[in-house]
Amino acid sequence: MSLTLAPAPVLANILDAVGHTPLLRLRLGGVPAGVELWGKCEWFNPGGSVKDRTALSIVTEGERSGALRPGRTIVDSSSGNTAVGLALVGRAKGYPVELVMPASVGEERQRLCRAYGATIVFTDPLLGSDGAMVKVREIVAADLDRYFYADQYRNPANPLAHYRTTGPEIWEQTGGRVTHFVAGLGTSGTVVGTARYLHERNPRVRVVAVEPDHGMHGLEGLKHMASAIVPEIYEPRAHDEKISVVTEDAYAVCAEVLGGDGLLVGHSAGAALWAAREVALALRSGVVVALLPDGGERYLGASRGIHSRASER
């Protein structure tokens, strides 16, 4: 059997490797034999994650409106992959790039965002991302000549990535076949972006809003909208329909994909998946697209737990 390799992209320099993500084919058990189960791959990413897409297109607009400029650093609260992103998208452009997050946020991110060379300051890690939202306004409003505020709760360039660029290619990679398309609410952006496309080219896909159960839960990356703070980006009529999941139940889908699939995936990426499946069963057929965030290299301090109940599979 011979193997034909589909050519390697050239490119011109690290920037140019975000977006355009593989869709690869899931089999999660008790998934209708009508309905494919699709998961977008976003660890592809150069930076790790969906989140350097957002990164990115607010750097990229930010020096358009002129908002920064060299002599600038950037600024964001982050409870990690969005950290990552302005690091390395900062990095690549020259700006410094400073990150404010919960001390809680795990070491491998941390590492990261200071391997890219940006400076971290810690919150309070019982407040978690909201306490790191209050916080870098503070600092913000300190010093507003110094820096460029990524502000990715309340900047339109977050959901116009995944209007641009998520969406436009679950289309095209799905041929315009999906029905349903299934992600995490953090900021919002990749739920209101790619739903806002899709719902333009085809007002019947299903979008599907993914948060945890209750405010106390172990999703990284992930808000309860009823207890947070609210993303001024977040427009509730994006998504058809939310659905809450319970953080074991997401690390379960963890453990059963790393075993099934041999997809090592994060903690969100699990919550989107028990729910995409959760959409499945209902279904006779259709095209599930689920949204994972990230891979689970970046969750191993915190996951012993899951790899090893895949590894007794």
Ligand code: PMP
Given for the second form:
Amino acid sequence: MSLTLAPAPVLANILDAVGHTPLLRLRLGGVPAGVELWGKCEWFNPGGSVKDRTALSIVTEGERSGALRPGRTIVDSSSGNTAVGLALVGRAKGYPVELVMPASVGEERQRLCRAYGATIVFTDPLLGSDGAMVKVREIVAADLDRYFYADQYRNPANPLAHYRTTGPEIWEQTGGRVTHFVAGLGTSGTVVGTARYLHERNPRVRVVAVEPDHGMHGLEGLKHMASAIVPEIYEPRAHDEKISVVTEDAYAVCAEVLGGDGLLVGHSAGAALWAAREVALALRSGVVVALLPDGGERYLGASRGIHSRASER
Ligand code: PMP
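What does the same protein look like in the form predicted together with the named molecule, given that the last one was the form predicted alone?
After this comes the whole thing, all chains and molecules, with the earlier chain placed first.
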């Protein structure tokens, strides 16, 4: 590998660094020789996750529509990564940010949000991300004029972020060769928006949605749709297939890509890679792209091991 790499971007604003993430060839064991497995490395976003795309899209669309104007506070519920994204975008654009999250959200992320200047309201961890969603709606309803409700579960600007950026990037980075796209379901914005773009370019691209095998799981950021409040932006027909992943299997793949590729990825990325390998195993040739939402450094806290299961953390 040469030390003279591609020219580094020169940016006018930190928000210009959102998106344009690397696509990385992976060497995960068991993938047939004729199948290419690629990871879309979303921890390269400035706030450290795929949700920077969503946060920037929601805030920009809010400004464009007039719903977000100076003096208003951005508010939303989030299991963590959208919170960081909104805290970053709000800070960079000069809006106060208030975040509602289950008290079980990792301390790393709470500290990050506070460092960006956001305030946090905690909800009962046993009620998961649904409990935080119910609470934020109460807060907004009590003072409609004060808030811009980002509403990532209902806001079309969420999937739009992926229709406009994630999808086109994957298409370009694979030279239009992508055959399978594999990504986890949380709000479903990633799957719905990316699928819409890829299917427009080539209806034969197979989109595989990934979800935890049941409601009580340890895959932060992912939703088990059958036992959760289904997000309004979710379109079950956006994906061609759904694969359920067991928490322990996802964690094992995180260890495997750390050993094999030197990648420290988050647990939902492990789930996407576990499912991507299942997909690859059934193929003789193909270009499989797995979306890796964040890095593993967010899950290093002592209480974040495999034994700290919680629903929808
Ligand atoms: N993984 C992680 C770590 C996340 O934070 C999220 C966002 N909830 C997802 C996966 C799922 O992404 P989406 O909300 O776009 O479905």
